[in-house]
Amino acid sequence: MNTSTSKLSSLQPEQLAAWAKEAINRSKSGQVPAYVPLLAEADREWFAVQIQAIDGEILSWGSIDRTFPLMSAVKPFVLLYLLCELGEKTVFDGVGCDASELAFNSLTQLEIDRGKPRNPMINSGAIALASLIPGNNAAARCQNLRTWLNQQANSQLFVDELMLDSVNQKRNQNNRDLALAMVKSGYLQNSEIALETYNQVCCLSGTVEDLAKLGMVLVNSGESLWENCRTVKALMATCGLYEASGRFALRVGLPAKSGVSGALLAVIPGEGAIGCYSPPLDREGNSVGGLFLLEQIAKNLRLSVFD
């Protein structure tokens, strides 16, 4: 085995299942969003995570074949698909790379930064992103990222039909407010079609088995894209949970990325990738078992990029 991956591999299951516990139970502090039908439905108990190292190595706990949407816990495949495919002066000409201190859907921020998104990880930052996406229509467009994602992870996501239906029951006026802002300000062409391809792409869907794949894609990176991974867990790090990035940045140490659906995924560097699923969500909209989880593992492994 190799030597650097060993921290991750050393995890016992009886400590992982003690941790995972715990966090079902710290989660009854948070809450299961509304605002989208389906999600609502959501158990507040449901759990499920698995951790791959990078030596091959497999652990998980809980419901690992119930599907989820991913929600933005996708941003940071949506920024690495267009790296990949455009290049970085085009990405970052439309979107920066600067944390923000208001929440993710916050029109605020938007207009504090005269309508260019602050960064790929809030939901401005991604309907930019989503409007770059190669395609003629919001389902072309989807279609080639789940294509190019599932090639690249051997995953096998998928787009919920029923969640998108969901989705697109209630719409959703502030994302509408956030794309109108952009157009106004040259940052977005076509609102319509960049709000139906961000719904579209949060409806990619999967297990933790196929975030914690999406995850190993940063970790394993080739010489091909090791500088397009290495920028999008830059931004998982400094913006990938909100506001609360550099609270967790400081107590974990890992880069993550959160989803309104509770998944949450955390990308160790030289390490592997762990995956999660609760979905009951703090204020900041983050899932409060998944942070829970992720602490006890860094902390007792050592796993932070700091240490």
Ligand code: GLN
The other form holds:
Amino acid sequence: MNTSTSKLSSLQPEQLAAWAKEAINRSKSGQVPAYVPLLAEADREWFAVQIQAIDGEILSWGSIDRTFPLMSAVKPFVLLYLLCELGEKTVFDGVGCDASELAFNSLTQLEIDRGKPRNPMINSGAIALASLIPGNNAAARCQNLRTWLNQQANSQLFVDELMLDSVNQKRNQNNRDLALAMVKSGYLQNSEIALETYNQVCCLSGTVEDLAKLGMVLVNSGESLWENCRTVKALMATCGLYEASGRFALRVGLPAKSGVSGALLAVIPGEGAIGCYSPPLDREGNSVGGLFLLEQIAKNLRLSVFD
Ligand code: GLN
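Could you switch over to the form predicted together with glutamine, since the one displayed so far is the form predicted alone?
Then the entire complex follows, led off by the chain already shown.
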């Protein structure tokens, strides 16, 4: 007998398909990023979603076999890994936990904060945290994170080497300036290894299934992880969509994290996780189609944590 209690499992495939198609339509107003050549090649109509409910039900739509780099959607999991490996004190000595009001790669934000990264969900914070990942070099650090995440989530994340080449092809002066400013302020020791590690972990790639499975780690957190998972979910809710996080709380009301690839993860505490991929982005760098779909799902199924 199915004793399903998940609100998510009441979602009908036809309904999901209809919302997804409308999401593709809406995403036409977005832009694919130009600063990583391979991301710029993404087809604007690519779309995939996987919804995983806590009772095991899975619903998906679109190109679910397509892989994409997590980019900033990896940031909550860098944070989780380090909270587990190094503890809260070390992590939050190096990075703040307040919401940001400027763009995810803003040097001005870092300067306002006198060189301390405002939170782990923006580039400065993630670059600072990347420098704390154990390992002798960037590849070893990324490998350590990858192995741990795949174990926790039962996912199949891999480093997309072509994407990494593409990221390295055009020097990202902005991220470099952030790193140098943090070396100056004492929040970073070695800018090179921090940036290299950051670029590698951003190129950890997988499918929407992998993304949803990562989200489930935050939902199913066992006894040893629940406190760290709560911290990560709280920071996703307040900072995960950068300066749009407050607006998103009203519109959707779920802990979420976006990436510049068009990845978007939402976590529904006690219910499940939604992994979505749709490349066109809005002004803040969040997936237009992904946000639309999440809004439909959350409103219609009353999934907001504030409902
Ligand atoms: N690697 C990307 C960058 O540094 C990640 C940023 C993002 O996904 N928002 O620009």
